[in-house]
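The data below hold one chain only, encoded as C-alpha cells and taken in the form predicted alone.
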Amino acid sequence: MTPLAKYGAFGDEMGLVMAFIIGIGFGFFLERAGFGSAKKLVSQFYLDDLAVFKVMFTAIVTAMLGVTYLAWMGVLDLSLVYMTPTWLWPQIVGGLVLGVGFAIGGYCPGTSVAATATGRIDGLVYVLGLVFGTVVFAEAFPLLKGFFYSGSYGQQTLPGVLGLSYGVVVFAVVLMAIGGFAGAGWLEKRFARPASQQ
C-alpha cells in the first residue's frame, strides 16, 4: 500500500484494513504455494526443491522492475519509498539468528503464521517461539541498545553502493536471476531424492 497513504489515497484506519486484507492474501497464497508445510521449506537446504527460492527471487525481480519502471514513467517518487537504514552489525546478527532458526524449525515467521492458520502444532510453536522472543528482546533493549544502533551506514542501495546506474543493476540483478533459476534446475535434478524417500 506504500507509498499510496503518504499521497494521501487513505487514513491510518483504511491503511490498518488494508494492511489486514493483502496480509490475508499473502498468508493465502503462502499456504497454497506448500509454503506453509516445513518439510517442502527444509527441502531447499537439501537443494532438492528450490521452490522458495526461485518464488523470492521472482518476487525481488518483479517488484524491482515494477518500481524501475513506474518511477521512470514518473508514476512513482522514489524520495517517498521507506527505505530501512543499514545497521550493519545487528542486521548481520539478525540474520544469522533468522537463518539458524529456519534451518532448525523449518520456518520464517511469515510462513510459520501460515502454517499455525491451518492447524500445524509445529507451526504454532514456531510463532510462541517468536512472541517469547520479541518480549525477551523488548525487555532487554535497553542493555542491547548500543549493539542495535551500532555500524551505521544510512539508507543504502546497491546503485549507490556499487556506483552503478539503476539500470546496470536492474539489468545484473535479472540476470542473476535467470542464471539462478537455471542453476537451481540443475540443482534440484542432481540432488533429487527417489520418491520413497519424498
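Positions refer to the first chain, counted from 1. Basically, rigid core = biggest C-alpha set you can superpose within 1.5 Å across the two forms. This structure is a prediction, so every number in the text was calculated from the model and none was measured. First, how it differs from the form predicted together with its partner chain.
With the core superposed, Met14 shows a C-alpha displacement of at least 2 Å between these two forms.
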The other form holds:
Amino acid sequence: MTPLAKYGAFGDEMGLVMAFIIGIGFGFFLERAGFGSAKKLVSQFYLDDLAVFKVMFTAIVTAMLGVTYLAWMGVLDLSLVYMTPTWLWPQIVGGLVLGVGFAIGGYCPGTSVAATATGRIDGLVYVLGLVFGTVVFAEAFPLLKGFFYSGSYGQQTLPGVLGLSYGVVVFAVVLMAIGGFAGAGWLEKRFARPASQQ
Amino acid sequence: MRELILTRQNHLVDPTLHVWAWQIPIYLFLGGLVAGMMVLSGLFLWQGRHQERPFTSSVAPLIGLVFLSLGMFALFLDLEHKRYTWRLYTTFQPTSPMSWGAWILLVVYPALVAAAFVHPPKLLRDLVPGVMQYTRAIEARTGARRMIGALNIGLGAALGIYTGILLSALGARPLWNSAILGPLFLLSGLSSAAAFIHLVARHVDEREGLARADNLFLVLELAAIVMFVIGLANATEAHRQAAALLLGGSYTALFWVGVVGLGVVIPLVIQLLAVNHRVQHSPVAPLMVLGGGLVLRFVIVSAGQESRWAALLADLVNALA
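Let's compare: the form predicted alone is above, so bring in the form predicted together with its partner chain.
Full assembly next; the chain just shown is listed first.
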C-alpha cells in the first residue's frame, strides 16, 4: 500500500534522500524541456510560447489521473496523502509575490536551480535571491505570524467546495486541460513574433 | 561486564565523547585540499609540464601554505593543552598516526616552498627578488625539479591518507574503523584540489584539464564511498550499527544528499557535460565538489563520534540479564 512513507517503508531521513532523487529527476526534465532558459519561461507572459503552461498542466493532469487510478485500484490511500491546509489571504499574497518574481526574474524556484546547474549566471543570482528572501522571511516570521495564519479554512478540495463527486471533478479538469491546450495553441498563433524578432 | 557497562555508559563519559567540533573537520578538509594540490603540482613538476599548468605548479603551492596554516590553526584551537604542542616534536612514534601526522605537517611546508620556487609566480618574484637564484639553480638540474615533484607527490599522498588513518586507527569508533577511510580522504582531497584549481585558474586549457582530472577523482571517490559503506555493513554488529547511521539513521540525508548527491554525482554529471561542451563551464560544479568534501569530513567526524561499541555491549548485557 502507498503512500510508502506513511506505511513505514522508510523513515524521515530516507524520505529526504527520496525527495532529493525525485527533485533531481524533476530538475533534469525541466532543463531538457528548455525551462532552464529565462527567455523560454517569460515567453508565456508574452503569449507567444505557452510551452510552460502546457507542460505544467500536462504534469498536473498526469499526476491527478495517476493518483485517481491508484486510489481506485486500492494501491493508494488518498486519506493519507498530505494536503496543504488553506490559509486564504497569505496564499493569495504569496502567489502574487511568486508571480511577480517569476515575471521579473524569468524563473520560478525550480527552474532557477535547473538553470544554475547548467551554468547560467542569472539562474545563480536568482537562487541567491531566493535564499536571501527565505532567510529574511524566517527572521521576520514573528512579525508576520499573525498574517501567515490568517484566513484558515483547513484542508479544502475541489469536490468538497463544489459539492461534486471526485470523478466528475477529475473529468472536468481533464476537459479544462484539453480546452486549455487548444486555447494556448490559438494564442501562440495569434501572438507569434515575426521570425526577425525571435 | 556489568561494571564495564556501568562505567562506560556513565553520563559523564559517553554523552560528552562528542568532543571534536568544527575545528577537526575544517582541518581535515583543508589538509586534504592541500594534499591534493601537492600531488597535482608534484605530478606536473615531475612531468616537466609546469609551464603548461602555471596555476597548479606555481600558485597552488603558495595557496597551499595559507590553507595548511589555516587548517593547523583550527587544529590548534581544538587542542586542550595548547602550550604543550611543541612536545609532539620531541619524539617520533612510528606506530602512532598522530606522531606521523605531526611530522608530515612539518615537512610539508618546505616541500610546498620548494615547489613554488621552481616556477615562481610574479607576486613571489616581486616580494622575494632573491627567489630567482633558486629557480635558476633548479632549472639547471632536471633531477632537482623531478625530485621536488616526487617529494610533493609523496608527501601530498601521505598527508591525504594520514587524515583518514588518524581516524581509522581509533578502534573505539566503529564508523572510523575502516581501511578505506585513508584512500577515501585522499581521493576526496584530490577531487577538491582539482575542483579548486578548475574554479580559480585563469588558463582555459588548465581549467579544462583539471575538470577532466576531477571527473576521474570523483568516480574513484564514489567507488571508495560505496566500498566504505559495504565494508561497514558487512562487518561486526557494531560496524553494522555504525553503517546504519548512514543507511536510514540520523546522518542518512546529509551523507547521501550532501556528500554523494550534491558533492559527487551531480557535479560529476555537470562536469562531464561541460568537458564534452554540452553545457558551459561554470563555478557551480567545482563549488559543489568543495562543499561535498567539507560535508564529508563533518559527517564522518560527527557520525563517527556517535558510533560506539558500548551500545552493543549494553544490548549484550540486556540479553544476558
